[in-house]
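Just the one chain here, laid out as structure tokens, in the form predicted alone.
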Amino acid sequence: MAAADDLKFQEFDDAANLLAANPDATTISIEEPVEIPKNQHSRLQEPGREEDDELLGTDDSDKTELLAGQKKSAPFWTFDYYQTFFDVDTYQVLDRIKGSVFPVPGKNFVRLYIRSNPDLYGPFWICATLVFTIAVSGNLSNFFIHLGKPTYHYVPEFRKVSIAATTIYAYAWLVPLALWGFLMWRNSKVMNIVSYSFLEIVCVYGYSLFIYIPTAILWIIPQKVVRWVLMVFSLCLSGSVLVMTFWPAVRDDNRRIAVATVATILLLHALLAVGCLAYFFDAPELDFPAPIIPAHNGTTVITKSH
């Protein structure tokens, strides 16, 4: 059996004695234990820091998705570059859409619906979809405005697909560009500016656009007065989106300056709506000529028309 004295506690001496008494033993180095970087202690010690940052729109994600365009990785002029704008789902665009009708007042619509994925196949088709929309609920009221006449001869008014094609995509197109343009200027003046990309915009006025779908249908009623209530309630709700979505982004630039760019956005959407109602569907009525009836004793008759 072991001694008594091998089975006690026994003080080791330090590790350069045992070394220098038996060179040939095998020594195991334990290292410190690693320490936490004191910014991760920082955010194991927030756990809510980063969906507070998601929510603010500070955190890193947030900034690379500040400039969607530039984030795509293919080359501009390949086909892959471009599909990536339309890389969107049914639902995705549907709750856009619904998000566009009914607005949720102080939420920003481009933080809750666009930013995760900005696309250009809602805005696109809802254009397109507005002005076959608006050409031919044109032609329809001025048909049913002059139903009953005899003097009139309907004839299809092609030119109205062309002039509404023209005004709903340089609408959608080149306002957005200069909103744009001035909020990067603004921005590098300002440094608490929002700003949003080229592509972020351009989603937002093209979903705000839908709204005007079933109204022009609805402006084929031939009352005025029904019509010009239809466009103002129109106005407000597609307005508000553009409104909400963009006074954050300048709010906290000067005051005049802040008011007079949503102000500038306000009074070019509702010169759209006003300039589509009057020139498509309010247009002059037309004073056709008499039609001239031939009489039996060889004279005409000139007959006038009420």
Contents of the next structure:
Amino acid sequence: MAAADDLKFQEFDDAANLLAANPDATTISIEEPVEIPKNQHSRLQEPGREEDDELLGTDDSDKTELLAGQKKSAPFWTFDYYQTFFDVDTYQVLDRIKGSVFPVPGKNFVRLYIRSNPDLYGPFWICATLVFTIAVSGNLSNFFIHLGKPTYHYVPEFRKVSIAATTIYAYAWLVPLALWGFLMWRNSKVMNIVSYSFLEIVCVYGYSLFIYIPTAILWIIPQKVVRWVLMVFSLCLSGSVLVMTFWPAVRDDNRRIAVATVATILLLHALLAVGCLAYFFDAPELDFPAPIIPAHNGTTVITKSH
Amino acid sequence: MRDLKAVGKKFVHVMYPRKSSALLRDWDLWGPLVLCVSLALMLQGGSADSKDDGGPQFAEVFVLIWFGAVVITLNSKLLGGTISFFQSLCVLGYCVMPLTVAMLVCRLVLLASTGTVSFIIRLIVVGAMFGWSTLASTAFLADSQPPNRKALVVYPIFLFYFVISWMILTFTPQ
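Target state, the form predicted together with its partner chain; input state, the form predicted alone:
Entire complex below, previous chain first.
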């Protein structure tokens, strides 16, 4: 009996007929009809939160959280438990690498690519490749820089491989551990929207190191300007992946702590790059004594070491 | 005697890599041990200004090869491979043989001269043997992997033999 225009919702035919028959019955609409109250709800939301949803991917994060809870059920002393961390296909690994090299502004790497399937394949083998790339490229670059100098004798510098391995693996696994502990501690004090598991943080750090592999190869070029341009470029790319991942996680905290956290992340990342460049690659214009070649007619020729 | 014949047969299998199951079925680690030790011994005697700058020590080569082979085997098993642990170690170890041959050739070439020509010869030889090793081990191991993860398993093998080739190529005598 109650007129259909008393109701706010746009009714479908069945419900309209039913309501015409029994106006006081409560109605529940289970299906999500397109015209319904997305408009009403979004009016209640703050306008700034929409971009956060995009950043967080909250539209499917609930589902993926549930799924994540169901996935890893094997006890940690069985082989199957660790197999769940290698449950990736070739195209997935390539996608994640692509996502770390071409960061989309506003998209969170973890939510977009990891999606509750963190893998250990990427971080481990990217670190291994980076170790050997840096060692080999450093060796090659030193060889080309010192080539032609009469006092130079080539050495393979194999000891540097172990130093590179220690540094890079420590960075890629201990810094995520510290960061995860820090985020857990802050989480207990301040309710954050976003919290990452330890493996997801390891994943982000591992994949963000990928850009340094081609950078290290290009660092063979013995020009200081070129090397620093490459370094800044790769630092911007991988740093932006890290910032876009961790900014939503610390944003709700005290402003100064949030900024300090992100600044520390970037600082450590930059330290790694600068340290590798300084230690493994000799400077192109090193102060080697310029060889003085006495020419036959008595004048001496000083060759510039460049 | 029977073991020696089995080892010898596997060496022949590596030289002409075909998809045969003999290498996989009767695995043994004698061949890899002999190859690893001989490679590590041949990599000794490199030049060094100080202890820190020289080539790899015996223990470093040994650990690199065995630890590398174990890690690659674990990797392929974790990705869902059906090959057993020691079978994979056996294959990876035997496929170091072309690189050991390359090391032998390099040392012989270095006895003759150390100039650019010898470097080019060494580069070609090591490069060819690196390709042979990788292809041989891939031929044996690739079938036991799930099809959409083959590249994920082959890449570490490539890296492993690349590092060994690099050590061989950068060997400089005193």
